[in-house]
Amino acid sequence: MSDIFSLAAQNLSSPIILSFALGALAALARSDLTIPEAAAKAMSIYLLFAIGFKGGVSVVDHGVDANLALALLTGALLSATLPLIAFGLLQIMTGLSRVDAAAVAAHYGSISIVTFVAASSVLEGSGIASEGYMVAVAAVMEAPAILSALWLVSSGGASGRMDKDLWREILLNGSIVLLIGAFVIGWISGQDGLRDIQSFIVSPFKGVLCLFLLDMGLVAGRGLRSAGANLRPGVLAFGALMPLVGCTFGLAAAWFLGLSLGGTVLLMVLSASASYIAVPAAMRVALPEANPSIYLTLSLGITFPFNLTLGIPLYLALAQAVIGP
């Protein structure tokens, strides 16, 4: 337990977590502070390429094998299942109607690119290396989600657009296109390409990081004083058990397929994370009666600092635990 909390002390003192803090304190007190637009879109861009791009070149390094085609199978299951269960707690925990309750069950069974980097500069200054094909990993672990919830909402009767207006914008969203094209890209350029751009992918990452956090705690804090009237206890509650559940299947199933401490840990992140990027932009146009502050407020102002302040350290704990140093 105490190096449970040793971790947790030392995540809360990096810069990477003080920048959200720092926005999301600036936002409840209704500072001025701003990032603008284009600035915030610049920097996911820029955040988004340098992780699949190194990736990417992990992979040549490790080599297409069956167990990288187990591990995104597997990811893809995981990302099918756990809105399921997401969905079976809110029903048992909240008042929320059946859309709503699946609207926000499929923001936990997708992932949060943003803490899948946050954990992946955690295990780096730590020295604990994990296998470079958890960039694709992550990133089939976008669509089976929202297929879930739309599956969730027909049986109970309602009304889900599964056209292809949704096609789209589960498979063309911008963020999974960069992902997985920079992946493609570091796989195809290897270690060749990466010492050309080395001075732009690797130095600068955990600075735009800390900015582009900065900019997510504005944005969370503002969702938590405009939406105060939604967060009832059970709402809140379910925020912060949810990733907890999905950080323990995350747990089983990177002790099934083997993975390292590393790769254990962000299998547990992936698992525990919840989407405020490319589920959102498709539960508007599945599911346009779901109430957008809810699963907004919940993904981005509840679970995504919960995991950066308290869960990536208690997931490497566990992960430690199990797998072993």
Contents of the next structure:
Amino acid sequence: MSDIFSLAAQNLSSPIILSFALGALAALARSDLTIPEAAAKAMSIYLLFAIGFKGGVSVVDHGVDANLALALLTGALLSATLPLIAFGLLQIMTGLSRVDAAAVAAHYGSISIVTFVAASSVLEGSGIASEGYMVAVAAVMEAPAILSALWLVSSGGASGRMDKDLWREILLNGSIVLLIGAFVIGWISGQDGLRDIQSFIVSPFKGVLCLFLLDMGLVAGRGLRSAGANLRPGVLAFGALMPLVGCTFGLAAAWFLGLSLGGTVLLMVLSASASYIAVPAAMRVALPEANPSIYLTLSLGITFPFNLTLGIPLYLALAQAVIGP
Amino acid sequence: MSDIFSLAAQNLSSPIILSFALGALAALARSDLTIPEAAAKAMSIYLLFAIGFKGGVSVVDHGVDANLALALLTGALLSATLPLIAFGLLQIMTGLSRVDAAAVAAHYGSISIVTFVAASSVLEGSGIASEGYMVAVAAVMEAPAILSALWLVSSGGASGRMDKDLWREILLNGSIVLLIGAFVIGWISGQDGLRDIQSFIVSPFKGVLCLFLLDMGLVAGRGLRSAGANLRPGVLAFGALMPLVGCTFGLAAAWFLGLSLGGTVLLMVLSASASYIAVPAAMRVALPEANPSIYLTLSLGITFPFNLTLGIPLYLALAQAVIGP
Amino acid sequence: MSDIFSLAAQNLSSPIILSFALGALAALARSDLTIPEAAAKAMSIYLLFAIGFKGGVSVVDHGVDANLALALLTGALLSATLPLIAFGLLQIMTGLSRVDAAAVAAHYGSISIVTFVAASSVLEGSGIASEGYMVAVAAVMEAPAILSALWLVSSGGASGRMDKDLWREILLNGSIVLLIGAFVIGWISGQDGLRDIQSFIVSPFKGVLCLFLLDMGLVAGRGLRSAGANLRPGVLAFGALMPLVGCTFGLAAAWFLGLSLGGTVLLMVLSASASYIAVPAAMRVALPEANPSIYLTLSLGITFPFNLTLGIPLYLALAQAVIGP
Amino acid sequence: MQTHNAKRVEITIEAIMQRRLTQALLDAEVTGFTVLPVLGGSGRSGEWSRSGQVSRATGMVQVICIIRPERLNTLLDAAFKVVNSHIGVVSVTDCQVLRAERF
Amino acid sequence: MQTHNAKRVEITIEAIMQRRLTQALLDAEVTGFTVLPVLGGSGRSGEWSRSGQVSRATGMVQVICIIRPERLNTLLDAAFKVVNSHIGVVSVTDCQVLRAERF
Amino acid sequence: MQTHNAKRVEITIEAIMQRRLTQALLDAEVTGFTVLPVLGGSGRSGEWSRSGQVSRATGMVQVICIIRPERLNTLLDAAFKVVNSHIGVVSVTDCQVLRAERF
Ligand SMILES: Nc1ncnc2c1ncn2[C@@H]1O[C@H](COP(=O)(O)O)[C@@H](O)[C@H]1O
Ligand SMILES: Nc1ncnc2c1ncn2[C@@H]1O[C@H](COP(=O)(O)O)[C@@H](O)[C@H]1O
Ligand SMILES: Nc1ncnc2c1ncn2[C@@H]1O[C@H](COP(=O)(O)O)[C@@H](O)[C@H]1O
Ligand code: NA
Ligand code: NA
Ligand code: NA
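Switching from the form predicted on its own: structure of the form predicted together with a further copy of the same chain?
Let us now look at the entire complex, which starts with that chain.
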């Protein structure tokens, strides 16, 4: 137990978390500090490329676990199921309309890749290995949740606007393509490739993550400042409760798959995290009546910082207790 | 004496200075070379974060000097006093209107953080240590000069437009928040934090500084080309004289504070340098009648290159002569 | 011969080429993956600065070959001559109008600096040295081809719009100024300068090149998708044939100059590559009637990937066969 | 200089809908338009600004279409179908153009 | 398609004054506007361009406001107080809007 | 609030021609204009978008000029010489301005 606290304390004093806090405070204090949009996008491309590439290389090293296909399937199932649970919870805990609740639920079935990156970075710092193919699982978990949400809406009588273009946009959205693409590049070019670009994608990684989280803090803080006051307590509570529910499902699935300690933590993190890139865009097209300030504020203003600060050390401690070190 | 020249020569042939010169020449020759605004802003964020963080870490290492509070106070006083001297000089040397002279004076009380960064980099290259908290002194010196300038205007009968919003904008402007924030992050996360992000914020630092100065050269060159011809000789002379006056005050203050050689040079550089980010913005709001092309051209086109090329080695030689090595 | 294939295979599985392929595939599949324009421009500035600087430093190390002036002259001649040959081939192989053919020809006399950078990186990876001043030759080869093209048009009765401004724009365009400027900076600051900024311009170089080529792939793929279908087979064939013609001229010139193996490969690459930055801009001003989608698609969609994937290993094998290792 | 009557239609719309809008315009044979970036704004759904965004979910663009007066209704019908269920604003101004053969 | 008369007000103003202008608009209950980035320009205070800037001191933005005709004066009064002492330009055009209930 | 008649001219032109256009305007003593960035567009020469560019060869900008009605022809003549052989669009709208002494 004291372990959790020391891990949490260590996590909270890392430059990564402190950078996020700085951004959030600056935004709440209405400082004019901003990271140019192009720079933030460039950093996210860097992070996706690096994490995908390293995942691919590590698959070469450790071979493809027989479980790869099973892990992908499990990930897709988790992503499709979690929205149903989230929707149920929202019905109980909040007075959100059916459409708003479905839109929020979609976010929690899908994943936040930055939370995944931050967790990988904590694992690496603690010397805990994980399955390289977890980045492929992350990619697979992005989309199914959207379908579940649209099904929830349509089973309530209304209907979302799902067209062919939206399908392509979801499945070929930039983050998925880059993550999977870099994974394949890492897989093909292996250790030789890694040696070539190591000092670009490995050494500066944590530093770039700091600046990226500074920006995330700014964005989350601005969101909280403008929309936070309108969120009811029940909705806010959901933002901290749902990750705990999600991580339990992730833990069970990881146990079923026989993942390593690191892989278990990552699957818990994926299940606990909420999308704030792919899903909001899809919701604006498919469910334009849903209020974006609810789902964006919840996902980015509550759940993301919760996972980043308390969640990750907690999931690690839980996984250690269940799986052993 | 020969030391000054060899140091100056060495400084002039460093990639940092040469990059600035390249930018200035390209702009004067009307090349279409440009650094995208977002990239320049991203580099300045990187530099502020790195310099703040390293300052914070070095405070952990060397402990907080009993003089920290005194140094901050002295910095604030310097910043508030220098505009009065600059204003007096401008009255004598130039025919600028009271409002224009006050606006220029505000710039010279405040500081240029890039000059500070360049000086740190020269000190580091010569193996000269300095007080880590000098970055906090730099932050404190940004704002007081603005007040002095507004006082100068209002004591002349007219009055600047100072409102609550402007206060917040000045005190919470992005550079100050980032510099102080990174300083605190470095302080909290210490050597452990530094180890994590070292290969991001330490190794590539000088290279990023080169590209940033290339952009500064482009901007300064463009400013000189379009506004340079309109500046009277007296105004131009002020741009090279005032740094010498400022550095003398900085030297005296450093001697009073008992700063190390490195700290002395940095305080001289802060006093000698002129703002070109925070103060111009504040002047556009508070003194819109003042002509921006005067203060921007002076600060960025004359004083910045003067400090960068001749000033820094000169202040170092002076400090060595007075304080000893 | 088997050497060519193994080299080509190795080249094709390098992260650099795979990143280009990823970008091209993503664009052809209409993914919304994009690299912000500012980030792409920042990366190209980084690459130009790094390659120029390293060239300059290596000139200090190895001394200026007596052949430098001769190499520059030869480069200029190649750039002026190749458009005439390209124009002849286009007349034979395609039904393009005189203006369109001349515009395309100008691109093939000029050079693609990214192809040059990629080739340098392959040489470096194979431990093959080359003359540092080849970057100066590259700069010299940018412009003469434009003159030849305008002469081709005017000798056909029509006339391009060549004014004083356009001259300055061509000769002082950002890429040339940065390349030559960084070359001179590297030359002046030498090994000392390189030590200062090594971990910025050397270590992460290949990684940045990967992301830059990812963007080039996206742009090339988008170009092919929208304009590819309109290009006749003859035009497409020209895009793959002309590099082979160009490289032969480059090889002969290198042999005449007595260049090293590395220098020979680089001169072949310069001759084989086609401009897609400086020349298209000049053509829009001087020959606005020429259809940009023809020359941009050919140069970026056909010739660039051809050189990147097959060309570079082929030219290296040819040079080894002729010059010896 | 000879000018001709035309209409200038300005459509402010969510960036994610841009492709759908321009496709609808092209389908209605409106082949001339220009897209401007938008930094921020305010409307019934509140204020927003580009610097407060992580994703393309909430940005906007402005699509400007200059068109012959007789084709205005075709354009508005096509645009309306796309913007109808989304936030956004459509305005029309009378204007004069040079080189009318281009429209 | 049914359209309604409205006014399109275009205010080009220094970026540092943007917040003060939009706040004045909101205070005057003008809650609909769109902000466009500006690359450069020229006026009585000379030419400038975004690529010649290190700071936010000298950039500009364009604020576009579509408003019912009867509210125009309120808007212009509010805007004028802010732009008066600063460089910048205000122009007003007649326009037609769809979905008038939005304004 | 007192307003005055003016013309708003909007010229969409290739970015590489911007300098030549603004120089022609300045030569014709048209010293007030604002330049806006353009993300993409479509016209007789097809569709293009800023994200599909490596070079400044194919981008566009929009130059907006507010001018006294009696100076319109001078402006159009100057602009026409530059845009004539290039792709691009010129439109003119009637407008009202505050602070007429500025134009
Ligand atoms: N009256 C208006 N004038 C100009 N732009 C507007 C106006 N109303 C809305 N907008 C723009 O349209 C976006 C969405 O508006 P709304 O659907 O009212 O939330 C806003 O963020 C503004 O950019
Ligand atoms: N006549 C005009 N037409 C369009 N924009 C203008 C005009 N006059 C001024 N501007 C814009 O307003 C800014 C400031 O103008 P000024 O206050 O005249 O220096 C200029 O940089 C332009 O962006
Ligand atoms: N009717 C139009 N309305 C608005 N913008 C247009 C129109 N026609 C052309 N444009 C713009 O002008 C550019 C060049 O047009 P064009 O010369 O017809 O190829 C296009 O890419 C658009 O940005
Ligand atoms: Na999840
Ligand atoms: Na100072
Ligand atoms: Na060539």
